[in-house]
Amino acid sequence: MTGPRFTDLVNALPATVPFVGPETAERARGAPFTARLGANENGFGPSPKAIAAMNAANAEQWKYGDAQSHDLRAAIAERLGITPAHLVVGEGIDGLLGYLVRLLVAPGDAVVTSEGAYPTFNYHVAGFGGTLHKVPYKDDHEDPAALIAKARESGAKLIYLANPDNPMGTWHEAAVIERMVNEVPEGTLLILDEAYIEFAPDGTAPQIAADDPRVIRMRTFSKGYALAGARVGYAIGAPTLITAFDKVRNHFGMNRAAQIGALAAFNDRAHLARIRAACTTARARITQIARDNGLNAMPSATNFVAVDCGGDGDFARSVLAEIIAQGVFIRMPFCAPQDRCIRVSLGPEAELDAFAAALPRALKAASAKI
């Protein structure tokens, strides 16, 4: 008897998760964490309205959500001034990017990406086979001009970029990534993930025609509008682009409460400027936190600060060590030298004093093992 015969693809692939769950890492410290401070989750929550149409929608759950989501693309469209064709809604950019990679990527095809940058992209290219080609940040932030010259040398079919960026949340004013657009090589498509775009400042979004062929844009309802467990995410790309996503996409992948949830928040736009708001004051707590234990945080344009440590990748893996044994979740970037640095959510208030409380002591207890 004989199990199921992988593709050789398969066979060859590590099992391998993109991120360790807080859910996961409570189970194998055996307690809750008392802060959750680690998934760039919008802890001030999703607009009372959103959760109201939710609640009212759960009764007809029975239903299959619209396979085209209309009434969502139809409001993005006309906020936007594009035409629904310029739209797919998918399960979150993570699903999007997927489906992307499935639609252009091949075994060996080139991918250019930033070395230390989003990993859940890494792991598509590496489940359809293709060849990851990578570029080191520069100053802590993604480097536009690198990536241009590695898609050229490498042929890439794809550029990934975030901007802002996860996981430093540094950006690049539009100026920049309008630049970048018009250089990118015939034949090769720039991602632009936008997950953070509802916080950046004035001047960071591009302006890109949607039918540009060279670039698709990725959003998201995770960030912004505290929608992450609902998983819905939209790209805004040329028709002839987002038309192919029909030919792979799950058709019924939508649950039709998120849809509808989704579109209350988006039409609840005085709740995003309170997010906005919650997020500057928790922006500059963090940042004073940081500071009053000696250490600098970084500018930030996202929904999390990156805080230096002062020290290596190994220090900076200690204190996070040390953090998350007090109850307190947060992350940290993986590759150096941005592994210097922690990575602390923005949240209420209650959570961050509990983060400004672990801090000093998990300096502390790191420093005493150097």
Given for the second form:
2 protein chains.
Amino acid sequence: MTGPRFTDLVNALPATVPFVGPETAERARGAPFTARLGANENGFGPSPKAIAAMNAANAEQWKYGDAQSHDLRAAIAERLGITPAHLVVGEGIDGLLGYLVRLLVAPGDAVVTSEGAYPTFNYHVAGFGGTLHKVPYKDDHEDPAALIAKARESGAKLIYLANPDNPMGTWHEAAVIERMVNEVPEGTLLILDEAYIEFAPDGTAPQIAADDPRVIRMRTFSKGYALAGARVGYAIGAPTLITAFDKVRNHFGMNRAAQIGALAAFNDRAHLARIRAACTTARARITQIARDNGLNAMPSATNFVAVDCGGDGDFARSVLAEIIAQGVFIRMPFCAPQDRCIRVSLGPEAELDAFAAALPRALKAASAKI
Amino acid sequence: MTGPRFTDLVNALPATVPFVGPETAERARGAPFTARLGANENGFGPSPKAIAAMNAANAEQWKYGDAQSHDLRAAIAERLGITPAHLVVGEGIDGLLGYLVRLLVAPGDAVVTSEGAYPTFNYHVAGFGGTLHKVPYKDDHEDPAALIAKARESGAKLIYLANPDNPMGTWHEAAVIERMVNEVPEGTLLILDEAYIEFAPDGTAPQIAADDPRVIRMRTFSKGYALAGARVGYAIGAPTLITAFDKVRNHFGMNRAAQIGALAAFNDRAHLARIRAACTTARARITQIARDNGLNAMPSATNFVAVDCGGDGDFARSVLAEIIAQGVFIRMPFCAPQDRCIRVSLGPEAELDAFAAALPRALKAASAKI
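What would the structure be for the form predicted in complex with another copy of the chain, rather than the form predicted alone?
Okay, now the whole complex, with that chain kicking things off.
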């Protein structure tokens, strides 16, 4: 018995995973983390109204969710001044990126992203046989001009850009993105990943016509709305593109309580304002912790801060390992020269206290190894 | 601006959806249903312990779910006498079927199923370019011998069989499935969809060695555990097959509260026993309602009953439309001769009362149209 016959594409795929989750790391180390600051989760927590709505929904979890996410799409459309036909709701941005890549990328098709940008996007591209073309960051920012040039050169079907960026936390102003959209080559689609847009300064989100066929924007309830566990994201695009998701998506894939919770979170604008204020405080605190240790923190328009450890990638990896060994879960960029940094998610004071305590010991230990 | 370039496969796909959801139907008719008996949801509701566990988890929904669903897999593995390496947890059986088809089916690959069996499986096969080969039901049962013969003839990579069956509710005893497994051709994988197994008579589930490379079994928390809205299913198979899911699945795709709720539901065996008892009562009630109207109800090992309307497909479709017009949501088989039936999910007494009231009026109205 030889077992099932996988496709050639699947046989060629590595058995890697985009990220190791914190629970997996906890099991490997045999102890829980005392601070969870590695996955850009929002430890300030979801809206109490969202929690109440999900609690009320749980007794009704015997029902499938609404296959059209009608109420949530209606609310988002109204606030954004678009129509529900411009919106698809999916299982987080990760799920939507998977569907989008599947819609566009056949084996050998070119896709452009930045070296060191979101690995889960690369995972989906590889998973459908696409060929990734990468450009470097420029001064710790994703580089719109280089992305466009590479797309033109490679004939790419897709360009991926996160604004604000992950893992560096840097951002471009709206006008830069608007100019970039106007340079998107014919037949190329720009994915504008706005997972962190709720943390960015007002005016960071570009003005893009809802029917513009050159861009699809992705947003999530995982970050600003603190509902990463709920798995709710949405994409904004021209209706012809949005409709195509119906050809491939898991129509009954949305968790029902999550749909209801996301809607309640979306409508609780006061809570989002509280989150933003708490993040401003936490961002300043991490910046100060870095400074207290003689390090430089990157400016950030997200719910995390990249802290330059002042050495090379090996030094930062050593610092990271020492911090994690003290029970503080953080992550770091994968690629040089961004991998001179560690990445610390914003979180409540007690978690940042744990980071503040761990950092000097980690720096000392890492320095002793040089 | 021409917009994005879809793959040839996507361009060839129809914009159909496997099912119209009840909320979609309610919006179309402009009024809510008074009884929800169409999607084989379990209106007896989830375990109170599962509800409590999900409520407690909601405040922690700012955390991503565990990418490995470790605790849930450990509990299932222990009860089944297998290891976690034999288990993958996914976003319902629908999500797992999508991943499995993606792993195995390239354009043109042959896949075998029954005419009128689960449309969402067919949706996934079409979505990856597979070629469906269908065999008819035999006496309202899926036909293992015909499925095997068709797989042999077509060189199929996959065979789909649901036991118990949907939409007819019929089933084969364990020994029949065990014999079928032994006939699976070299290089073919049998998908044994056991979504309804918790409702079946004891002994219906076949004995299959956990390492057997010829079979993958799929189970769900949507039906017996009444958590359709949570989107939690699992597949049982040989570790080499299970590991392959890690190449394509959405690693952080599981809702965190759903993972926790499913585990609590799995551990509440007393609630499952109550559900089974309630289903026995409801099944007898629907059978009696059918009889009171001069109709025959099919025997069922599921949480629904197929009721033979005594005419052809057009007559049953007319009865269905009349029942729905009275606010009772039910569905019916798609293909002849099974489409002589309507399909009614088991549910609480008040919902069955609504069906009991609607059926004679619907039969009268449908008969008047002949």
